[in-house]
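Next comes just one chain, in structure tokens: the form predicted alone.
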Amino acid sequence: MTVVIGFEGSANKIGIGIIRDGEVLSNPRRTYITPPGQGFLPSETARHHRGVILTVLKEALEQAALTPADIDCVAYTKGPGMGAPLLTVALVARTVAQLWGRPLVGVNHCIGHVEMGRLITRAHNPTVLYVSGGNTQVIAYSERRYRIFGETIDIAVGNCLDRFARVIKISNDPSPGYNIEQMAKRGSQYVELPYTVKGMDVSFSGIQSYIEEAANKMLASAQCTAEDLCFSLQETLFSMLVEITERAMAHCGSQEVLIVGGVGCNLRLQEMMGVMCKERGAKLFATDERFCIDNGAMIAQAGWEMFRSGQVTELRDSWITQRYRTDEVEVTWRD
């Protein structure tokens, strides 16, 4: 049996998870939460991660009832993500690997999400919609690569939601996206917003700029409520995502959709995607916040796959990168 510990800290969440041959043994996590109206800066986020990472590591080992001697491999997020948090976590992972005398594996963050989704849902060969605060991609596996069929050409969908939350001072606890989702359930009036799909790609910056400018005026004049704006923003963004996902499915002849990434927890997105899948006779796969939101177990799972297929990262190559394309990685663990 192969046991892999995974370190994730590419954004405002620090997580350490342990996987043993497809079984999640532990997956503790901490989130850096800022006051309403504020985002999280790289340096402050890294400081948060430094303050709690050893506590989270201890929790991961205790929950799994393991000791360092039981670990076969140490995996860490190589990128993409925010530079300072990535570096903080990578340094700890490198140190742990050397102290424990274990091999190291650098993992692509997106592939961590995909492999965790495949493990939990048992989806066979799905078209993947990867949606988070920093990434928006439609992906399908082909010839030893996760190919990107469509993506955002500017900001990510999660970033668009987060920035809108800051404009109308929505709480960041537990996350701005979650609070927008709850407010959207109470919205009833649809406010027309720009809808920007360009072939297989999407653009969110125009929608974000438009709603930022219009929000305060519309709220001040009582044309709509904050709940209406949350509802309208979600409906527009998610419709765009469903459209490009369906187009990728048609191109690939796929009958499965897997939603991964932090925004993938959104039940309205899952509902809209489910309607499309039902109309096509396809299956929808998604996970809950334990595995959708950034976590250490997803890095451990991708690291497990990589390690078992013979991939190891030498210490001299164990750097981080803020830009690490999903399709750069050779997928040696799938047929």
Contents of the next structure:
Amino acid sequence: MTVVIGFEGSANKIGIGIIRDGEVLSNPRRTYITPPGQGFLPSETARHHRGVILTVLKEALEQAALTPADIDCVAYTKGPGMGAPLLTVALVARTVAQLWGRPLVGVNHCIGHVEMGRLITRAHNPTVLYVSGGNTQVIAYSERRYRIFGETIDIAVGNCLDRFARVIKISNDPSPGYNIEQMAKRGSQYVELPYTVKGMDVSFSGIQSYIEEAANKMLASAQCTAEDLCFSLQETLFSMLVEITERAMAHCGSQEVLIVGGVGCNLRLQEMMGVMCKERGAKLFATDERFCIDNGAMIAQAGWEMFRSGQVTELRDSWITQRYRTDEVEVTWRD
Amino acid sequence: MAVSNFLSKGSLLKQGAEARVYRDIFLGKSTIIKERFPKKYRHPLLDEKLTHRRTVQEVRSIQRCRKAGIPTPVVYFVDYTSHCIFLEDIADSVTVRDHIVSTQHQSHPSPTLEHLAPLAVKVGQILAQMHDEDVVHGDLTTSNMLLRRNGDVEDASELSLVLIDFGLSYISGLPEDKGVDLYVLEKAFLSTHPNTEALFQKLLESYTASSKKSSAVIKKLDEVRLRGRKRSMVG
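Now show the form predicted in complex with its partner chain, given that the preceding structure was the form predicted alone.
Let's see the whole complex now, leading with the same chain.
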């Protein structure tokens, strides 16, 4: 049996999870929530993480009913993400690894999402749509890499949603995306927005500028409601995502889709993807907020795979990086 | 005769991302019928708008390419109500994707660059010609290029290459748009065909040599690549 503890804190979530051979023993998490109209800044987010990380670590061990002696390996997020929060979490991971005398493994955050999704859904070899506040990628595995077939050529889909939420002052609690999703359910009027698909790539910056400019004007003149805007934005963004996923599937001849990342727990996105899959006789796999949104178990799971295939990160190599592409990692644990 | 009659008796070849593709005989000719059926996952207004725009664009760009002598299938007939395009059937052809995959497979593990170099040169030339006509394809992948099986694959001038799937295309003279077009191809190319960086480089060299306006486009391509790299990738 191999027990791996994973430390995640690349953005505004701090999570620590413990995995024992595919079983999630614990996965506590805290979120740094900012007031409406504000995003989270690196230094403040790091301060939040520093304040709670030891409490979360204690919870993780207690809920798993384990002691440090039971842990075989310490996994942490090496990147990509915000520098200051990454540093904070890596420092704690490095410290406990030395205290407990256990090896470290630095994990690519995106690979963490993919491996967690595969573990929970048992999807075999899916085309993966990874959508979050910082990433929008369509990924498929071939020849020892998770290869990026499509991605955003500017901002991430979650970033577009978050920034829209700030413009019309939607609450960030529990997350802007969740609140947009709830408001969208009450929207009915479809407002036309720019739609930009380039092959298997997408661009969201045009929609972002357009809606930032137009939103408050349209609301002031009662042309539409905030709910209508949430509805239209979701319909447009998600159509683009489903479209590039379908393009990648047709291109790769794939019959499975896995949605991961924070935006992936949006039920409307899952519903639209499900309709697309049904039309092509394909299968959809998705998870809920426990595993979609950044968490420690996903880092533990990717770390478990890496550790079992013989990878460890020496102390002197246990740095972090803000930029770390999914296809940079050699996948040593799959055929 | 209603277009739906054709579809019901034609044989379904495949369901692509955008459309169902059928093969049938139309006015005595073997014909590919591309039907952009409604996508139920998206809002009906958005769906109608996209479907109509793409059908129009596809036909328009194909016509423009053909006028300039760039090989694309002939458009026989268009029905804007059912969003169907009737196209020439490029007989006895394979996608460039399948061709590269099978070539790589055959000569594994020896280097395959020499065998595929003439093809890369040819693709570069045709794309240069297309961009010089201000046609931006919008969905360049190796699945959207057909290679006729006759002809010598070792000689670029003998290769017969046909561009297809212009649904995302548009007319633009901007180096930015052409640069993104090449960027999309580069990513699709390298993710579909691992370890072919040198081959793609060959393609770009051929593009640069063939296009009259290549320097501005390649400069933009470098910029767009950097945009991708610089992109903040917060989890």
